[in-house]
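The chain below stands alone and is given in structure tokens; this is the form predicted in complex with the partner chain.
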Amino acid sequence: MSREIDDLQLIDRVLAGEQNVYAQLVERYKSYAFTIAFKVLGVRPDAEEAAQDAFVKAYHNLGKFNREAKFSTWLYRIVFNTAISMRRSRKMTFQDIPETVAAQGHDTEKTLEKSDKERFIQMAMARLSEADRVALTLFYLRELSLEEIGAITGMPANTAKVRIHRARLRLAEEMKTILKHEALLL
């Protein structure tokens, strides 16, 4: 049985009044929902709050879910929009995101290398537009197809594809500039 059919059966049971069945859908998608929120917000407590808000919103809108789409895509779109709204309401900038780097406090050379790498990526990402950053973030998760990224971000698949390609090239240029600058400082 495919996961999509299984999702629809669970949704039907929730709509029929078996409220607690919704926990199964939460369990199934919480990791990616949280990951998307974390990629947008960069702070674990905020990401957790946004992902939970998104699941609650999805629950209350379950009756409006279009069964021709994948539940995961619909849910991730809600997660994405909730996280974006939260980031805007808290006026966070991409450079405010410290946790992915700061969370690795071990002094091993490997970790330092990794945190340097992540710092450079964050610096380069911060120089892109918000739409580009978000599209790239979803793309590099490697879980979602271009069509799904388009559906989540509200863009046609072709527009999403072009945006992602261009954003990757811009990111490459920014990375080159940053790495050249860092090399000069050494």
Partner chain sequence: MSKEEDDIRLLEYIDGQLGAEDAAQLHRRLENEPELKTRLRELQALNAMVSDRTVEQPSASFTESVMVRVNQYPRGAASPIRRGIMLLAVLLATVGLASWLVSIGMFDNTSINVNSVMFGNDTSRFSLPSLTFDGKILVNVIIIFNLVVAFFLLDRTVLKPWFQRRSRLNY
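Based on the form predicted in complex with the partner chain presented above, generate the structure block for the form predicted alone.
A single chain, with no partners or molecules, comes next.
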């Protein structure tokens, strides 16, 4: 709760003319903003650009911020929408998973197990829809509430709960498929 109050105090200071105070909000939320953008776009430079654009949009619309909501939720919604818009406008193409894995290079023996787990999870996540990837990331990695996820993605909390459940099942199925394929290659 103190962070929400602190956010509101910083926003008041920015709106009162202390524009340099906005940097504190950027610093506080930049990693989450980047993560959301990266999950949508999948390319680091594009995700950085989307996050930066979202912070600029948030700054220009700070006066419209509804103080009943959390600043972080409002900001993440802007990041999500900015990344979606960027993805649509650039009509990004994605490589096939085998090409992506080959481009990443071969793992060394001493880090094989950990890197394999991470690689398989990333491969499975890449096969999910954009909405499923974002929902799983927000819930499990960022530990946001269903209400916050709903506010960010524009869906009711119950719908977010169902999406997360179904996305988790799809992720498990993708992992089974990937691991079965990997076992055949051994």
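None of the values given here were measured: they were computed from a predicted structure. Residue numbers count along the first chain shown, from 1. Take the two forms, superpose them, and find the largest set of C-alpha atoms that agree within 1.5 Å; that set is the rigid core.
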Query - After fitting the core, residue 29 CA displacement of 2 Å or more between these two forms - result: no
Query raised in the report: Relative to the superposed rigid core, does the CA atom of residue 173 travel 2 Å or more between these two forms?
Result: yes
Requested in this report: Could you tell me whether the Cα atom of residue 152 shifts by at least 2 Å between these two forms after core superposition?
Outcome: no
